[in-house]
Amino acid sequence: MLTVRAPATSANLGSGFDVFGIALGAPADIVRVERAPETTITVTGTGSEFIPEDPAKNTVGAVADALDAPARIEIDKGIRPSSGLGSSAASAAGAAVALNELYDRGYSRDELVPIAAEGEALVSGEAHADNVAPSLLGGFTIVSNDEHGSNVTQVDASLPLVVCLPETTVSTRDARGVVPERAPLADIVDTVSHAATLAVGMARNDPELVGQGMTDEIVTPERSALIDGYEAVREAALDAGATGVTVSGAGPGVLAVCRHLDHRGRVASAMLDAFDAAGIESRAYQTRVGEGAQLYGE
């Protein structure tokens, strides 16, 4: 039995709405797989009870039959569902990387990539990268799409980060359903800007720069009105000393960017005293831009 271990991600960033993403040291799941006349799943972990077992109505069924890789596959789910932190591409993720393996298939990570995302499909009813693409290469990516197919870019960065989950969900239709068709010119070049700017950041691995690059003033504001308390826990972040606060993904995960490993305590500490404040459980996972599934075999 192949193991692989695929971590979370965060995707968007602010600026970057589905171009950017990237993983995290934490948490993650595990993919264990075997050969089998048929692909079975079955799912333990975190939020077991919410995803479906049935091949055909799983990310990971759908990465099988993408590889004519019948298996039986086993999930343990380090990454809760309806987090804002890719759990549903950990998974298709790390089936791709293990059942690639199994098979000796000969794909590359990067062409695993649009394979992955044909599990996303199932949960945000396109077919997406910007999470699957980080939780296959690591690091921070860049997806763009032409008529070819998606094309990634990875850099190999390295950031201190905080992750506050709440004890609330939005799903990923939702917060798909509220992001505006159109935008003001203006509002389109600070974008621009702000990506522009995170994106030098992420390769001169500079907190700073990423922080102030994370600004959004399209898709950010209209999905952090889906999280209740986003905006205390935002600025008692920043009052701690995160650069930068924004939606982790679909949310409703918050993400923090940290100048050193040791501010992300009290960053934690700040996020998880404001959702506390707006009377919602939350937990934080202190941890840094990381690396990509991890192939543990036999």
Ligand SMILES: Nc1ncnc2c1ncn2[C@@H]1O[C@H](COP(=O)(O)OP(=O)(O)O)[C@@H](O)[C@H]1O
Given for the second form:
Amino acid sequence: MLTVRAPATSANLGSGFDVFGIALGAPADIVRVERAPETTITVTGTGSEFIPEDPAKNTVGAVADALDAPARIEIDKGIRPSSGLGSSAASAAGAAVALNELYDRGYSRDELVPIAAEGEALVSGEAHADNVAPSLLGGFTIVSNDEHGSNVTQVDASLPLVVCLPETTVSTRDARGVVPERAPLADIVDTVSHAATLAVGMARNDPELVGQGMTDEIVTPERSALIDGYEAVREAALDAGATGVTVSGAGPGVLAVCRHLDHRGRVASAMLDAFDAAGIESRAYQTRVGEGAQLYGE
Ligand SMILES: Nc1ncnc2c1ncn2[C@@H]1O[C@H](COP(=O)(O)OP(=O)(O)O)[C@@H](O)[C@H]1O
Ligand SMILES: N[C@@H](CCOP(=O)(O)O)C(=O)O
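The form predicted alone done, now the form predicted together with this ligand:
Next comes the full complex, and the chain you just saw is listed first.
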């Protein structure tokens, strides 16, 4: 079987709602495919009991349809669903890479972005590409939309990161429901300045600039209210030396950027302790901005 490792991703990064995303070094989903007359899906791994195997309900089924590539598909979940770590998107990105190869469709990674985003439309109601783009391309991605579809700009980066995932879950569909439809101009101006700072920081691989740019006054305050313990976890990570902290995706994962690789241990401990003090179990990934989906042979 063809095998693809598709990484978790963190979208938004505070100031870049539905626009910014990064690939994470870990965790990841493994997707295996072989040709079959019709698509069947089996799911194992973390949270697999909450993931439908019906191709009409699984993100990889939507991708197989979009590529007209029926297959026996096995998904080994390393990324818990409803985590804010692009779980549904990683499977979709992995399937897009694997089925494109299996059926020799010849699409570039950029061209696979809207195809993988069909899976996101299935689970969250919108084909937002800010998770599938970094899972396919790696590094830091900027997604913009025009009348022709999504355009993606990508830069490589390797910033040290900690992602802390509480045992609670938040559905992306629900978390999109709390995003305000309008915002004061002053908040929009602040958000644009932070987003620009963050983008330059990614291009320079500069954790100080990225951390400065990770705040927004429009989406994150509403989303963070859905995560018990968030404010304490954020403050603990900043006190332990993180340059910036925000909600990962729609939550409940919390993302912290660190100055150096060897700062990650103390930032992770501080975040775990703060969730624990709020009575919530959590686990931490000490990772970095990573590569896009990797294809392996038989
Ligand atoms: N291959 C898949 N991997 C993970 N979740 C999937 C998959 N296919 C469908 N889903 C559904 O998508 C939802 C999780 O997606 P989402 O809320 O976007 O979480 P995440 O933030 O982890 O991507 C769950 O309802 C899950 O059952
Ligand atoms: N831009 C989306 C990203 C959702 O990411 P997920 O990892 O929570 O699926 C949003 O913020 O709604």
